[in-house]
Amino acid sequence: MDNFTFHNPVRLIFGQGQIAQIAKEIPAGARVLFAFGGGSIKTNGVHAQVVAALQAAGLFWLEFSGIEPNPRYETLMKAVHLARAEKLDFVLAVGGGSVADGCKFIAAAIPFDGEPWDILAKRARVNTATPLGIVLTLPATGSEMNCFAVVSRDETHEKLSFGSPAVWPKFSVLDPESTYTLPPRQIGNGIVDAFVHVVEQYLTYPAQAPLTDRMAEAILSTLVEIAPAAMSNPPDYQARANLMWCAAMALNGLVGAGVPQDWATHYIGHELTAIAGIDHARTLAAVWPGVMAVKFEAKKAKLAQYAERVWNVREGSVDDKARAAIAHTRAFFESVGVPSGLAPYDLPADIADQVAARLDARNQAPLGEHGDIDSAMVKRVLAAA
């Protein structure tokens, strides 16, 4: 087991009804952005839940509507230059993970002293942050309980990602019933997300760190387990709230404290939606296949443990669990509907040199727990996808 810190300090609201509860959450006199994505929230009712609490709490807000999935650096800004020129100290992130994404990077750039992409593309030190609270809608990402997030730059075609403790939020409500007009794609990425970054954070070699495999083991069987019933409708609530409760805790920190990461899949799968647009959940079913075919001897110890407590494979050689183990995630995922591979992707046929340079570019790559990953075996993980 590896030495790490662990440290959480995010405020989590959860339940039916809980959106009520931003009103005690944040500071009295704060000067609010109120920022979300499309209309989505008006029609579910979520934003009339929000006005309602703002309004009991005698607060001033200003809304900032149009965050995009992948959130735009350059529709992120508009709501830096509104929140500077308004005076306001506060950020509420009401939407998905791309809306507390942006949120997070919107708070971080308010008070930024200096070109505010430089935070994403030279990692830039945030030293300080505009606080930030969230009123989640879609789960999927966990970014309503960590300090990461991954933002997009048109003029560019990157997406890149920053962290700092500086945004972590104060406080993220969850209330299942906010998800129930999702349509059946976001909830089947949503699941998908969530395992990968799961998978992530085990699927690596074994390092004596029995409890927090079992934990990680714990959110996939739960995924599996309530799969069908979070994607059926009517929705159900009690689907819903473990669907949402697995994505927070997919990453929050806990399933990664003492182990080895891999995050290949992610880096490579950020770089297919950069250039072709995917949704990043679907990236992730793409490209993770391809990681585990070329990275199979390297990780068909984990893979098998895996196979044996999340599948119940028991029978058959290390060699023949771990294939089994791939076999089931490809079905799992095709399951919520989404595709596994990138067989039904209409790529252009020089894709895999195109997401090895842009990864050398910017010295990401090596990826993978070992750091070896280079661009060639980048180039082999497509092909094998």
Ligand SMILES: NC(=O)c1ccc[n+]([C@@H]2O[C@H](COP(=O)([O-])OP(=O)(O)OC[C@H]3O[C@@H](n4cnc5c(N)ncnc54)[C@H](O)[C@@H]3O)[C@@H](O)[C@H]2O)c1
Contents of the next structure:
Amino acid sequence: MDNFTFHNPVRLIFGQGQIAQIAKEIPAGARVLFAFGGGSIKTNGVHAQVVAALQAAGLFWLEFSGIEPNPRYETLMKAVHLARAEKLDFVLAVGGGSVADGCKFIAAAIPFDGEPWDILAKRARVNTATPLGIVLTLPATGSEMNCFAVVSRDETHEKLSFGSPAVWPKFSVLDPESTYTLPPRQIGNGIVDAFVHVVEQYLTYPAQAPLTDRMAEAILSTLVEIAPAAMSNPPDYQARANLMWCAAMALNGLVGAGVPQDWATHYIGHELTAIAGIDHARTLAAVWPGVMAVKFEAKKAKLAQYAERVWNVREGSVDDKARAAIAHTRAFFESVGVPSGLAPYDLPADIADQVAARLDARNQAPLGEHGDIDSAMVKRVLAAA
Ligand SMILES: NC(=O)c1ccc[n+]([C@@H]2O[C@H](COP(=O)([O-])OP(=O)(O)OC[C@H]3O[C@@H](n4cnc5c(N)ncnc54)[C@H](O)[C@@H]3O)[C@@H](O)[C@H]2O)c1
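Can you swap the form predicted alone for the form predicted together with the named molecule?
In what comes next, the whole complex appears, and the chain from above leads the way.
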């Protein structure tokens, strides 16, 4: 087991009717920036519940709407200017991962001395941020329980991430009923996103970390078990609740404790969103089979363990089990409506060259748990995918 520090200060408030709790969580006298996306929160009653809670607490707030999927720097900076002009001192994000991530950037940018784009492009240090709380409406990213964010910039077609302890949410409220208005596409995306978050921290090489492995396998097995009910309509409360809990646990530091990690699928996937606008989770399902094909030898011991424990594959050699695990995983993605491999997606013919060049330009490769996925190998990954 590798050395690690585990620290997660997010106060997670979970369950039916819990949005009202924000009245107690936001400091008295705060001036709140209430930020959201395209308006789904007005159709599912979440907006009304947030307003009622803010009123009950006697808080001043201003609304900022229009944070788009894959939140854009250009839009977020409008919120930063509003918050600075109006001296807002608490950011309340209400929506999916895009709103949560966008608000982490807003919170970091408000007091930032200098060009806020440097937080993403130059990894400029974020020493302080405006305090932030989240009301989550889409189980997928884990943003509600981590200190990372991903932001896109229209002007340059870039999608970049940052992380800082300054943007840990003070609290996150997860009410499974707030997910009832999600279209099937977003539920499927959410299941795949949470699943791949665990896989990126698990499918590397054996690291003598059986507790961390079994926690990862518990999340993967639970996602497989609940996926059909989570996709069902009318919505199944218990399935949505367990999906929300899985997604939060998938990327809150716990299943990365003491183990090597491989975020190659994510880094390559971010480029597919930046270049072709594909949903985040779909890029993961597109790229992942390529990473498994190219890194098969390095990963097969762990793939075989995964085959046995998550997919109940008992027969065959290590290679047979590893191949079965990949096939089961791809079928699982397809079962929730997320196509696996690159072929189903509309991508330019030179996509591999474009992705490799972009990773090189930012010195982002090599990737992978062995740090050996250089840009030439990224091209092989995309060819295999
Ligand atoms: N911070 C992290 O650790 C992390 C991890 C993975 C991905 N991400 C990033 O998060 C973003 C994706 O977030 P996401 O997958 O949560 O999707 P999203 O926030 O982009 O939302 C997708 C769509 O669903 C709609 N929506 C949200 N909640 C709804 C509801 N309850 N009912 C109806 N519609 C609803 C949104 O308006 C949007 O149109 C990407 O930019 C991705 O790169 C961040």
